[in-house]
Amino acid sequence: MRKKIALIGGGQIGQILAMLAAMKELGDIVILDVPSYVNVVKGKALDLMEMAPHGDYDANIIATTDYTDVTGADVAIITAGKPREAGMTREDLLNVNIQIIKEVAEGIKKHAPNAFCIVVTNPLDAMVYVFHKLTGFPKNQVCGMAGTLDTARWRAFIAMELNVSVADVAGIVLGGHGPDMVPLPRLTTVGGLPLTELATPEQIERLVHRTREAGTEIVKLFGKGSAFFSPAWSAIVMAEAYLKDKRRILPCAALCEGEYGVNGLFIGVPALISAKGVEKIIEIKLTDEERAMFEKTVASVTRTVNECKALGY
């Protein structure tokens, strides 16, 4: 039997991801939108399964406005919820987006409480936090997607920088999805060398700016809505390390009780994804520079979070 993938949401992230869960072939698919666009997302459907003929896959796609449709889903990507516009912070969107998590959250638990959810809605590191109190689900069975884009995202713009395939360049990013980010060159390489050897000072610091400001650069180029291809694929990294059991070590967003001085925070942390979901977040010794960043996107993700705890959650 076909492994059965919830994509809350089909948007553009939620589209895509669709596309390429069914180009995987990781099993069949249900996307899940409200009413006045759910006849937009059966056309995108339909679309993608006339697509498969030629991308030679076999997958079950349907569109739908009923949470009993993603019954017994192996996984949930969550990404409903108002895309964030120019001039708009990611707590700006904390009011609207948290009442559409509410909803998806009493859903998945009453539907699928199985799955393993993947949280893509912004402000991320509030969305997750809430998503998970609501569900109550076990802390390994939920995780934000965040630390996987922001990773992909310093490698890519490394891969950029030196003119060196992206394939070559390794590395992590730590802490919020947000300009307090951490990404870490010193245990950055490049083929195996380190980053703090083939760059300058001054382009690493570049590159550590561009990180942290990716998200804005792409709405900002765009004027309305946000980075899209990106994120989806983050996504379906994660979701393909769950239903193979890949066990991959990744960078996610997840709930942190200790590990790294922090305790009851969805927090950017490298983490092993297998069958088992979240099955462990692995700890790096950091120097006392990055401490001080760490903590201090830990202040940032803190503050978001007390306010979601105002509005009672």
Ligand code: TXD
The other form holds:
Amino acid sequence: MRKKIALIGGGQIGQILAMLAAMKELGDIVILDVPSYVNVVKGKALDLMEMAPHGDYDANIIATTDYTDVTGADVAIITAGKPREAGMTREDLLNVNIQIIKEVAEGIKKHAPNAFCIVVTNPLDAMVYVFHKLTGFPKNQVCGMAGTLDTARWRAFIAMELNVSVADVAGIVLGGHGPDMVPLPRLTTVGGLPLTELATPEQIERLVHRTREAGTEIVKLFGKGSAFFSPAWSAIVMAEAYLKDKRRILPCAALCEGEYGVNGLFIGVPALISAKGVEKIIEIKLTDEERAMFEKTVASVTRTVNECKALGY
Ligand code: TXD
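Alternative state: the form predicted in complex with the ligand, after the form predicted alone:
Let us now look at the entire complex, which starts with that chain.
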């Protein structure tokens, strides 16, 4: 029997998720959206069914408003919520998106209690905290997608700057999904060689800054709405790691209980993703400077999570 992928939200990211999940034959796909938009999403589902003959995949793709249709899903990717408009911070979305996450958590808890859940909705680190709290799912079953995207952006900018293949750029970005995320130049390599020897400190500083502001750079260009191709691919990489037990090490917003000195907070850390979900958080020693930056992003995420707590979550 095919696996079942529940996509909660069939907007910009949701539609690309559906296309990629189909093209990778991850399973059958159910896209759930609100009544006022579901006909559009039904159209997207049908369009993707009609793409199958040339896309060379077998998958049943439907759209619905009804959580009973996600019953037994193996994976749930949650993009339901509002995206940013130019001039907005991710935190400006909190009040509206927290209500949406509440509804989604109830639906998934009731109908797909075994799904590996990947939250994408912003403000990411706080929304995954709320989703986990409301579902009560084990911590390995819930994570947030941000670090995988932030790392993709970091790698892409380095490849563009040095004019080399992105395939040869390896690195990691830790911390919350915001302007104080922590790219780690010390641990970044290009063809196995240290970035710190291939780029000047000024170049690295520029790359760090561009990565931190990458989401905002795109929001400014769009005016309304945010990035969708790269976020979708990043979430699919995480879903695939789980479904195929690939044992990938990916930066994810995972629940830290002492790791990196963080307690009770979801924040971007290197995680081993396997058929067990977030099998473990991998800890490494940070330099004093890296630790100071990490503490700053922890403080930002703590502030946003405290806002959720003040609202009763
Ligand atoms: O790295 C990351 N985590 C992110 C996060 C990178 C980029 C964008 N990120 C956030 O993802 C963004 O700030 C938003 O909060 C979400 C989704 O972004 P997207 O661009 O896909 O937004 P859309 O196009 O508005 O799609 C959201 C869909 C839309 O179809 C709504 O009708 C639907 O969500 N929606 C719902 N679906 C189900 N249930 C409820 N309650 C609901 N409310 C809205």
